[in-house]
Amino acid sequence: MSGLPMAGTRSTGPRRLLRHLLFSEYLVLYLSVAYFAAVVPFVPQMASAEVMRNILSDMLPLLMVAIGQTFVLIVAGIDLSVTSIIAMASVVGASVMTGDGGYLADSALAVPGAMLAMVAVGLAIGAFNGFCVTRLGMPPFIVTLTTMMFFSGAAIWFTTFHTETSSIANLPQGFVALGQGNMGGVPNALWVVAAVGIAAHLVLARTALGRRLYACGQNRNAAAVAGVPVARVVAAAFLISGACAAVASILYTGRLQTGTPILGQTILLDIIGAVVIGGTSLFGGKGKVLWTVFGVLFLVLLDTSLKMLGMSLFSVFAIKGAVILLAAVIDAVRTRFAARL
């Protein structure tokens, strides 16, 4: 589930070095550093403090939702509904706290009430996904694809029901500060993501739930024989993914200062791609929060540099898609090598 065993291999020289790099937990971090060093001569602005702050700002909400996706991939699932959770939570929360006729407008409970509503949306959709996958035996891909389509449409309907414009604005400053403000010189979003990231790491590394998640991802039948409550564990993964997407929605909505039904619409590839690039296996049973951090870092670096190089949006998508495909191929190669060791 973590580093793959190196002992017992017979290869030497370049093959041993290649295998060491291929199985290294820090492969993507090495690639990020190498890529940054390679691109800076062509785009010197990449090394400026302003660009670095923008990279960090872009990383944080993406990392939040990617952490939840990591849990689902570890149990050999996939959650395509996270972008619709982000959109639905955004408009629901905005409808609660907006100063333009919100349910709790101008109330001291507006911000906490809206945040609770947003998290509730994420938990509810995550629980529904988990129920369909574990109790009805439906494939995660189909379940989350259909919930993505349904709640993306529902978010648009919900917005038109509450406003005549395409988004819900006039959000309280106390909420906007979550996405834009800072405390002690550190962005508020970083405090939130760091707290969730550390908690997620501890759950995976130090708890019975973490061990059961890996066991379910490696072999569900064997896990069930060993006494692991497979259905509950898999459902918990989808629940965590929904909650993380909702928290990401809070950060995105605060950053944009508006609730919009198209929030997160274009980042699904980035979310799954960052987790896979980091090293979490599409086949389940392997993944770490730290690897997801590396994957998000690499993807945001790549995205930022390509845009600063003046490439068209089409080219950016094509290159990012190729990189994610390469990461998936490497994952398959690593899995095959690991099976031979």
Given for the second form:
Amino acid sequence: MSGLPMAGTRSTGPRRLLRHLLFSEYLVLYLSVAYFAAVVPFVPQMASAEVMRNILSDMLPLLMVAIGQTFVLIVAGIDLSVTSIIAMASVVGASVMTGDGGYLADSALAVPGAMLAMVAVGLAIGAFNGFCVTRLGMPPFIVTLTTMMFFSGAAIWFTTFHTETSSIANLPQGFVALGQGNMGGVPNALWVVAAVGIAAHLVLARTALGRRLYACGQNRNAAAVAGVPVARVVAAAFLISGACAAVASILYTGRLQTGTPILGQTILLDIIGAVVIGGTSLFGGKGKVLWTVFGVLFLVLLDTSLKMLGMSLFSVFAIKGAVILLAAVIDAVRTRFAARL
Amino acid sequence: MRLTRRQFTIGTLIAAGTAGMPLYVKAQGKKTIAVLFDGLYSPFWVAGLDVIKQDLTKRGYEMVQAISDKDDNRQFEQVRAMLARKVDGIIIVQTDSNAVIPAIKAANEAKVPMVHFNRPPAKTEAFSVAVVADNRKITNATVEHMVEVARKQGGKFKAAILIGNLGDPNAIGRRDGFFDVVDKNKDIIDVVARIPTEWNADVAFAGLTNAFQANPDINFLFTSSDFLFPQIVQAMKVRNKFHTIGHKDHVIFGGFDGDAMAYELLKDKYLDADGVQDLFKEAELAVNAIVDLQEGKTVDRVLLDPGFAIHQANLEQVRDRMWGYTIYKQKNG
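Having seen the form predicted on its own, could you now give me the structure of the form predicted in complex with its partner chain?
Zooming out: every chain and molecule, the one shown earlier first.
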């Protein structure tokens, strides 16, 4: 279910290497290492501790939201609303804790209250998506596209009630430290993402819910016949995705020290791209948290190197788009080959 | 699972080829300035980037540029990437005045001077220099001329203003500059439409169209940026409101920026007045500030471009200082 079988036919040389690379679950990690090795002569600073730290910290919020997306893709769904969840949670959380007249301003409960509100936003939108998909039978693409549009607008509208400007600043230091601070030289965000990542991995690999998620992604009818509560399982995937996007919003908002309604608006391609590059199938039934880690690593590595090279945004878009397209093609080829083997 | 050296080498080559590895040759011995814009979505920013580039090249600097596409987080990452690249200075146009503060702090920590071009940050203890136009004063002058025209014409006026993204202090300055003047002239001007644009042309078009539907008698119009002219002209044409000065249905019309289309509209007598930012002066101030900061000199936190208002009465005299006229001349000879 998670890995793909290796070809059993006898062959030698490049064909065997190609097959090995194509079907290895570490393919993207190899590519990341190879890309890094290839780019370092051109941008030697890539190998510096500072850039490594930047890559790690850039990966964390993106990985958080990508983990949630992995769950949805495994059940053969898609969640386009994650960017609006990030934005909505950002302004709701900021409105709770901002020193400029927040609901819990200057209270000891400001930070925990704001974080709870942010996660609640993610869960609520995720639950709504899950309800529409499972109970009303609507396609995930349409449901999450429309919730994305609605909550992107709602986030801007919500902001206008709390500030004269377009963002909510003056957030408590305790919250900002979550996005920017370190504990023992390790970024605080890393603890959060590692905890969520390990939990997500355990859910997928070791629990009944994990097995049911894969089963629903592979064949919903067969899963239903086998006694899997398909509607509840699919709804759970959207709920998890919403919660992960909200936690990502906490990290992004802390990082920028600002609640902004346009937060995350342009990263949808990065989120879905990272998951797909990692090897999680767009057709459902296949995916791992570890693969998503590799996908995010590759994408951030690519992004960082292009930034360091001073490439224009349009070139960055074109190259990233090409890489994601290539990943989708590889996914289709792997799925086709796997079916033959 | 084992990987031989040969397999690894082939894999590396495939990866490098796939990624379409761009060639990069760093100029040796040259100081590098990073120019980070949030977008090139109006002629002002396109021209601004070009003028800065020319100025830096003239002074022997290498310029590396990046566009964040209105993504605050991406811009923060770009700043960190440039700091890791050991650039000697950063000229930045941020999307949000609050969200840029972590980037300023990062630059401060790395002891790399940062200058905000045409858009100041929010109040912060972190140090950076902002080159800004005196938006409020320039708008005052522009709208005062429009009111003067209205008074000469006589009668009552229904006014509309297209407001920019209020996360941008420039937009606030222009909005306030407009209301400073119209509030003193309430006897003849009634503001019936405040149209938010978020600096988005589509939003502006939809907002103005709605405003014309709700108030068909709007006859006094100010836009906080010239880059919205194409959409405004289109909306006016649809409502049969686009007429030259002197026509009985002419809408008293003003803008802000000083771009090439503003010059054309002024020349063709569709536009009454336009607030002009002195782009050349701003670019020069920004580069001077970077150079001075590198040399350890003291630079004020805010460097002001006084700008000016151009209108039918002074068009011939001051157009040479209008950056849009320079572009117009280049295009039309």
